[in-house]
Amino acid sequence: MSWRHPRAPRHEFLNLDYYRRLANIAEQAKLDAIFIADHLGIWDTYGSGLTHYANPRLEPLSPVSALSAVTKDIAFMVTASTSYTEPFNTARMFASIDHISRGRVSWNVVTSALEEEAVNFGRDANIDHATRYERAGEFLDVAKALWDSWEDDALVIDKDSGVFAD
């Protein structure tokens, strides 16, 4: 319930300037990384959840993309689910932010255990634990294979010869 503290942000948590200020403070303090948790639902398990604290948040890769442009050294650890996304899109998003940030992003792999998350994807209940973890293992194998599907020097981009990639 820290949102009720007098100095806690109000609507600022939806604004990039708020995160830029925090990232700059963290980087000046010589912290190694910022961890940004995520989940795919608004907490409403408890009767007062929506009224008193639903824990809304921005999708984390978007602000990290912007923050990587206004920071130099600090890394970002970002949560992304393997249960309700596809390996191709996740691998593509993390590869993009990896390039934008010059290698300063990492993936906190989660399997989304909250019922609220399952409901957002049209399910009546969450995926059972064993299935979520089996899927996560396969998901990681596919994501890594996608990342490794191009050699490091595959982009030739030779304008004279017209060869873009090898």
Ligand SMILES: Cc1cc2nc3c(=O)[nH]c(=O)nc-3n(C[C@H](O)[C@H](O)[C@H](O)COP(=O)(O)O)c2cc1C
The other form holds:
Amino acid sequence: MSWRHPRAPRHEFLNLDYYRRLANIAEQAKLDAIFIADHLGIWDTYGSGLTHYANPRLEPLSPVSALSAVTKDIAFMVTASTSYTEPFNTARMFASIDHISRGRVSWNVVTSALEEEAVNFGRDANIDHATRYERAGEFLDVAKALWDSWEDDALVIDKDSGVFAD
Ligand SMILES: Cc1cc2nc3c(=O)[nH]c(=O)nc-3n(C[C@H](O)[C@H](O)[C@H](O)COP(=O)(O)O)c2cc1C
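Got the form predicted alone; any chance of the form predicted in complex with the named molecule too?
Entire complex below, previous chain first.
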């Protein structure tokens, strides 16, 4: 219920300037990293509908991409689920933001435990715990293999010889 606190944000929780100010304060205070939680649905714990409580959020990699351009040293720990996407998509998004942020993004791997998330992907109920974590293990193996599938010096980009990649 913290949204009702006098100093809590109102509509600016959808506004980049709000996060930019927080990130700048955190960076000036010499914090190492900002942790960003996420769920693939609106967590409606108290069954109130959206009237009194809900936690809609921005999809986190989008604001983090922008924030990495207006900060210098602080890192971002970004939550992403292994249950409702493919390893290629997730590995590509984190690899892209790794380049853009110059290595300042890490991944909080979650498996999505809420019913509210399952129904957003056409399921009647949540996936059972063991299945989610078995998938998460394989998902991580595949993501890591994708990240290592090009060697660090693979990009040659030699205009004279015409060799782009080795
Ligand atoms: C500090 C902390 C942050 C977490 N943040 C998220 C989150 O952003 N999104 C999410 O889906 N789960 C989040 N979780 C839940 C965990 O991914 C996990 O589901 C939970 O700890 C229960 O463990 P279990 O999945 O083995 O039952 C968080 C847990 C902790 C302890």
